[in-house]
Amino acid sequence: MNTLTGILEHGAPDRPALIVPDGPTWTYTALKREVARIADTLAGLGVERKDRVALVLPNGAEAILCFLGAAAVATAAPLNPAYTEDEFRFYLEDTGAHVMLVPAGGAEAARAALGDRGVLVEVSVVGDGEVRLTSTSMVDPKRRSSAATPEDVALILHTSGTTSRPKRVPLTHANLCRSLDNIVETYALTAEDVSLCVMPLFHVHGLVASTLSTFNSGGAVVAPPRFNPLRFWPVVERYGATWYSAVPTMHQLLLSRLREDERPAGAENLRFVRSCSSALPPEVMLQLEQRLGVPVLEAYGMTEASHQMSSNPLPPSERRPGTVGCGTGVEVGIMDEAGTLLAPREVGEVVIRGENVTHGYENNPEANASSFTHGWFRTGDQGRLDDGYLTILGRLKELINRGGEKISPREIDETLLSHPAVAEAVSFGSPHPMWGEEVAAAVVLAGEATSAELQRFCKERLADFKCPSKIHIVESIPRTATGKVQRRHVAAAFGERR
């Protein structure tokens, strides 16, 4: 049965399926006991199918195993354990639930966003990998919630909206269960894998793609309790971790820390990188093959596709620099406004259908009809197909309009990133009287250089409209907390409110 306690009937018995660095480790058997219990727990509390539950959780197994149990029962809303209080109580209330679950210790704005009107469960984790769920409430130990459906939601989410309220995005058992197929063909993960997750688990990247996609091959994965660049490869060399996936900021931090021609001990255990989430940059990718010694995998994914809808492949296919590679088990297409599919090499905006989709926004009609056309979800991505592999070319609603001129921004930034000393590069709209806008960029560098000699050489290697304007030389780059860069933050960061 397609559901998420299912994938872990994939995992030999006594083969580790989760590991914490100096912490414990579950085995199958292990970890599908705890997650029946966490199960058990949430039932006997009185949490139904129909129900959500909260985590506000750490990055660890805690964050993992209590999703797990979750999505069991009823569905799980994991949160951004750094939220304000503000912020906890919106999507308390967006989402109606009424059970959190918080670590022993602190998430004090979370508890206070949920005062009086909800049950409160504190969760640690005791001995040799025991789940302890703690709370005021009385658990009936006879309560049991019916099996989940494939068509049950295991997840709900929150996409970040750009001039409107977040919407909820619905995942269905069915929705992931693809997802992970998918992630598993495309990069033939089987047990002897391992994957190190440094990924936020709150987010579908490190949920998904890092976590979940391991257990659905039998394999191994090992849970830090957040990134730390000084601590990566150690731990990738002593846990024998086969592929890891990250942001491209995670990617230049680690290539930063490394010496000129240095290979790190325990990249010889590596089968591929996969990078997703942002775009990477050519020069990063082809750096980190060069230092690394393996294929580093671009691909493309969302909130509203279980993550996962294209990837560059693994050798000996073709893996094409700057592009998010081919559909994985998904459908990609590129399409106009008025709803026609256009031909390859056209620009449009890049849309999908597939099983691992999600069926809509939750209680939200007006984003449903705008989203979806016959059947096909619109990404609200810019790109085109060549060959089948994809290239973005950047948000649609970031396009800069300059006197009527549609200008990439990722084309700028991709510029910038070609001169030697700068390490990081976003470009954005600026407000402009006559043009209606004009091009600035924010850039981070990594040697000697002046806003006046990134403009002359950006002139030298593009049309004059789209140079920037302005370049203001800042130490770094305003990021969410999963990594991605948003222009428009950049932009208010910086004085250039759009």
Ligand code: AMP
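Numbering follows the first chain given and starts at 1. If you're wondering where the values come from, they're calculated on a predicted model, not measured in any experiment. What changes on going to the form predicted together with adenosine monophosphate (AMP):
- In the motion between the two forms, where one rigid part swings relative to another, the hinge among R257, A191, L396, R89 is L396.
Go ahead and give the structure of the form predicted together with adenosine monophosphate (AMP), now that the form predicted alone is out.
One chain, no partners, no other molecules: that is all that follows.
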């Protein structure tokens, strides 16, 4: 059956499915039992199929188990635990979630944002892997959930858009299962594979690539609470990881910690390493390959595509550094503005088509009209195809990609503009050696303020990763001949200045 509960049947009952380093291990039987228990508890709390269950959980087993449990009865809406109270309020309201799962301690901002607008459920793991959900609301044990169907929405995520308002992306069980099959096929994953999940589980990269695709092949997922470069290789070695997926920033961090000519212990078990979510510099790829002695495969993913769209293939097929490889069960084309598909080697917008692609943004006809052309989804990325290998050349959409975290510059502009001393604000991505890009802004003042003050102002309102690391106080914002502000011109004018 093409549902997320269905894929758990792919694992042999006694094989490990989920492992927490220095913590419990769940076999497929135990995993299914806990997921069913979570689903029943949520149903007992009155959660129904069309409801949204917000998940504000740190990385780890709870986040994975609760995601599967929530997706089995309703729609799971994982949120970044780093959001501020205002951001949580926005996301809870926007998704319409009335039930929120949090860890037994912490998540204060999320709790404050929920207030008495919904049911708070605390999650903890007790003993050797029993997931306990506690809530002040009564659980009616007679209420049971109905099984999800492939067309039910399993997951709802937000993507930063060209407006400051993020767009809601619904992904059905069928969308996700197709993506999981594509990923299994791309990397020839089997029940023998062990994946180390170091990517956030509120994003498709961690959830779909590192975790669910491994369940889909009956393998095991190792889920530490966070990415810790100091503990990385010991965990790889101890649990016999056969692959991991990460953003280029993490690969660079790992690389920078390796001693000259050192092959880290544990690397001998790896079959390959995957990189996705922002551009992997070819020299980083080649150095990693040399050090680890395994192929490093760059892939291209996107929330709207249930993550993976293309990837460099495993040997003996050729991998081409600087490209994101070939479509993986997804049709990839290049289109001009008028909607005509272009010939190989011509540059245009990357478009995709496949069963993994969302049916459309929720309640957003305008975004849907501009994002779908003749059945193709417009990614907003600019690229070129050579012999089926895709090169990403730039972005048509307004987004800052900070080490894989996507930030809408409009949201930062609006936050800065809400400060009484700010007359104009334009934020942009500024090159950064580790993150690829970081957030910077140019501001024209109408009153008294320093850039440090404005940074503090942002910190109170925005999650840390979105806060500008540089704010340039300027006399005026450069404009085009027709009076328009173009972020790339502003970035060119101020981006490199300290």
